[in-house]
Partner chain sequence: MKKIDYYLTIGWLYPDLMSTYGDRGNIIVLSKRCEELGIKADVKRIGLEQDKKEILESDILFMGGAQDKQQEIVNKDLLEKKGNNLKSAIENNVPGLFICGAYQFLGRYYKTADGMMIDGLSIFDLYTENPGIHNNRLIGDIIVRIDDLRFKINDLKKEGNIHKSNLINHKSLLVGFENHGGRTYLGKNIEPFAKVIHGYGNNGGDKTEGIFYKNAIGTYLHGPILPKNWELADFLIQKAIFTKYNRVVEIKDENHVLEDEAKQVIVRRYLS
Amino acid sequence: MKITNVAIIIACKIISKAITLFNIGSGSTWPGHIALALNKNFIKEQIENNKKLKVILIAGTNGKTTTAKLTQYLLEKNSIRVFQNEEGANLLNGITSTMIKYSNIFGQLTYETAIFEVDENSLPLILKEIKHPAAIVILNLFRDQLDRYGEVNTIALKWEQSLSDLDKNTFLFLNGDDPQVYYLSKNLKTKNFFFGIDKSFMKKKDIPHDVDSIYCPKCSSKLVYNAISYSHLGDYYCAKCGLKPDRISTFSDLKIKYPLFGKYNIYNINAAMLLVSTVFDIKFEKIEKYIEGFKPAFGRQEIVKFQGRNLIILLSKNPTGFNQSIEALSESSIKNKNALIVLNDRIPDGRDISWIWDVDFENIIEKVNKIYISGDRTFDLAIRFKYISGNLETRKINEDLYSLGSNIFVIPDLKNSVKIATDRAAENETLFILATYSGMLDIRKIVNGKKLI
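Would you share the structure of the sequence above as one chain, the form predicted together with its partner chain?
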C-alpha cells in the first residue's frame, strides 16, 4: 500500500504542476480528488505513516481561516515547522491535496505540525480518517447556509457523535461562551479546555436577533444571560438545571494588543493562544509579543490599495458574520468610510438569501457616507435597505444604476460597482467591502487584476 501511496503522491504532484502551468483550474482540490479515487484510505494511511506529525483541526462556523493562520504564525515564531491547507480547501479533497503538496517524494511529511481548517460537515468525515488528532478547536456554531449545512442542532449532534470516539490524548478547545459548543464537552474522554472573552467586552444586555442557541442544551429552558458579546455568545447560565460554564480562559490579565478589530477576532486570538500554550507548552510571553504583528488573510480585514484608494475587505457570509463585520466597521477608528455590500447566491455562498433579514443593516447607515449594493442578488439586498431607511425614493437611473435616496446606490454588475465606488470616492475615503464568499473571490480577481473593464 505504501508504494501505491508514494506513486499516487508523485503522480498527483505532476498533475498539480500541470494544472498550475496550463492554468486549467485550481490546483488546491483536484490532486486530492484523484488520490482519494485511487485509494480511499489515503489520508488514514498517510497519517499512520507519519506518526510524529501533530494534527490540529480547526472547526466552527466563523473564524476558521483567521484562527488557523494565526496558529501557524505563532508556532512558526516559536520555530515549529507547520503546514496548513489553503483557505476554502477544507473538505476531504482539499485536505488530501494539502498532504500531497507537503509530502516529499518518499511520502513523508517532514513537518512537526499540520493545521487543517475543516468545514462543518467534514469534521465527522475527517475524524474517521484521522483518529488521533493532537488538538481540535471548535470556535462557534451559528446558522450558515441552511440549504447546505442543515440546521445547527443537526451539526452539533454529528459533531458530538464523532468527538465521542476520541481518546484522552486529544486536546479539545471549545468556546465556553457558546452554550451549544460548550455542552459538546459533557460526555467526552478528551482533555477539554474552554476559551472566551473578558466580560468587559460583553456590552449587550438584550438578546439580539441573529441567535441560534439561547435555550439550554441540557434541559431546553430559556438561558439567562448576564451579558452578551454577540449573537448567542455571552455570560449565561440555566436557572432550571444549573448549567453554567466554568474554567474559561479569557487572558484578561495579559496586555494583548489585538491586531484585528471586532469581538469575533478576540475569540479567534484567544483560541489560538490557548491552543499554542497548552499543546506546545509555550509560555505566554513567547506568544503575546508576536500577536500585534500578525497580518490577516485576504478578505479578513486586510487593507488593499486600489486605484489610489484604500479598500478593506470583510468576508461576511452569514447573519452573525455580517453583524460582526458591521460592528467592526462601526468601531474602527478610520474616518470617512463608504461601504460596498455584495450579495451572491452561488453554491459557496448558499443558495438561500433569506438570512439578510436577520442582519441589522440599520447599524451601518449612520456610520458611512455612501453605500453601494451589488452582486447576483443586488435587488433583494436593495429591498432590505429600502425597508430600513425610511421613505426613500427609488430611482432607476439606467439599466445598471438605481438610487435609493441620495446616498445608496444599487449597481447589479460587480465590476461596475467597484469602479463607481472607487471613482467617486475622495482621496481620504476608505471603502469597506462586505461580501459573501464568492463575492469576495470575485473582488479579489478585480482588485488583483488592477484594471477595470
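Under this definition, the rigid core comprises the largest set of C-alpha atoms superposing within 1.5 Å between the forms. Owing to the predicted nature of the structure, the values given are computational and were not obtained by experimental measurement. Positions refer to the first chain, counted from 1. First, how it differs from the form predicted alone.
- After superposition on the rigid core, the Cα of Asn428 moves by less than 2 Å between these two forms.
Given the form predicted together with its partner chain above, produce the structure of the same protein in the form predicted alone.
For this one, just the chain is written down, with no partner chains and no other molecules.
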C-alpha cells in the first residue's frame, strides 16, 4: 500500500522537531531522505497538488544562496508570501525537506512562491520533478568539485539538455558575461533575459590563470575580451563566428547602493533585481528603496560576534570563489584585518584539492596583519603558503600552534584555530574566515552551537 504524502509530511515533521529539540541539527536534509525513500515522486506530487505555487530555481557554481535570499527579501518587502531552502540544502533531499517544512498537515503549501537554490549537478534532476518552473536563474559556471562533476563542459551539456524540455511559460535569466551560460539560450523555447555588470567594474585587462571557458561555445575559437570582470566573465566576442552577447541588463542607469562588497555580489544582486522586476513586475524605485537594507546569509559576508570580536565568513569553495573572496577582502573598507583560511576535502567540498595552486593567495599576504591556516587539509595549505612566503621552516610554538614566519600560523584543529585567531586579535581587528563549504558549516557549529543535518 502506497504511503500518502500527507502521512509522510506528518511523520517527517515529527522527526524534524526531534532533530531540533535535541540540538543535533536543523532538520534540513534528513526528512527529505526519508520522504524520498518512501515516495520517490514526492516532489512531483507536491508540485502537482499545489498548482498555484510559483517555483523559482536558482543554479550556478557560486552565489546561489545570496541570490535566493535577496530574491526572497525583495518579494517579502512587496507582501508576497514566499519560502526557500534557507539552509543551502540544495540537493533533492534538501528541497524535499524544505517542502515538508512549509507544507501544512494537509499537504498544502499556502504560499505564492517557492525559491529553491539548486546544486549545479542537480538541476537536471530537479527539472525532471519540477517540469514547469516559473523562472530559472543561472548565475555562472566555474570549475568546482572535479571529482564529482567533471569539467565545466560536462555540466554545461547537462544543463543544455535539461533546459531544452522547458516551454515558453518559463522565464530564463542567464549571466550574459559568462560565455557558456549565455550560449545556453540558443534554440530554447523559454523567455530569455540576460544580466551582467557594467563595464566600469571590469578592471582586468589580461586573462587570469583561473579561467575555465575562454573558448567560443559555438565554434571553439578563442574568445577576444575587451575587458574582464573576473575569471572568464567579461566583455567578450568571437572574431571567427561573430558570437557576441546583447540585451544584457547591468542597471548602470540606476543609483544602486550595493549592500555587499565584491564584484561577484553585483552579479548576484543584478540577477535578483532582473528576476523580481520581470516576473513580478516590481518597479525599480521599490527595489532601490529596499535593497540597501538587505542582510546576507551565514557565511556570505555576515558579521558574527564571537568572543567579543567581529568575524566575517566568506564561503570560498573553488579557485574562482577563493580569488573573489581575497579580492573582496582586499577592497573592503575595514582597516585592520586578520584571515583564517580553512581547507576541507569532505564530500560537500570535493576530494580533489589540487585547485589550491590556482588560488592567488599571494594577494592576501600584504592585506592582512596575520594569517591562520586550518582545516582537514591544513598541511597541504601550509605547503602552498611555504612557497609563497619563501620560508621553508616550520616552527612549533606549542601543541596547537605552528609558525611559518612572522605573520603566518598553522593550527590543525579548527575549533582551536577559531579560538586562537580570535584571542590573538586586537579589539579593533576583524577576523575574515575564508572556508570551503564543510569548513563553513563547522564554523557555524563552533560559533552558533548548531550544525546542519
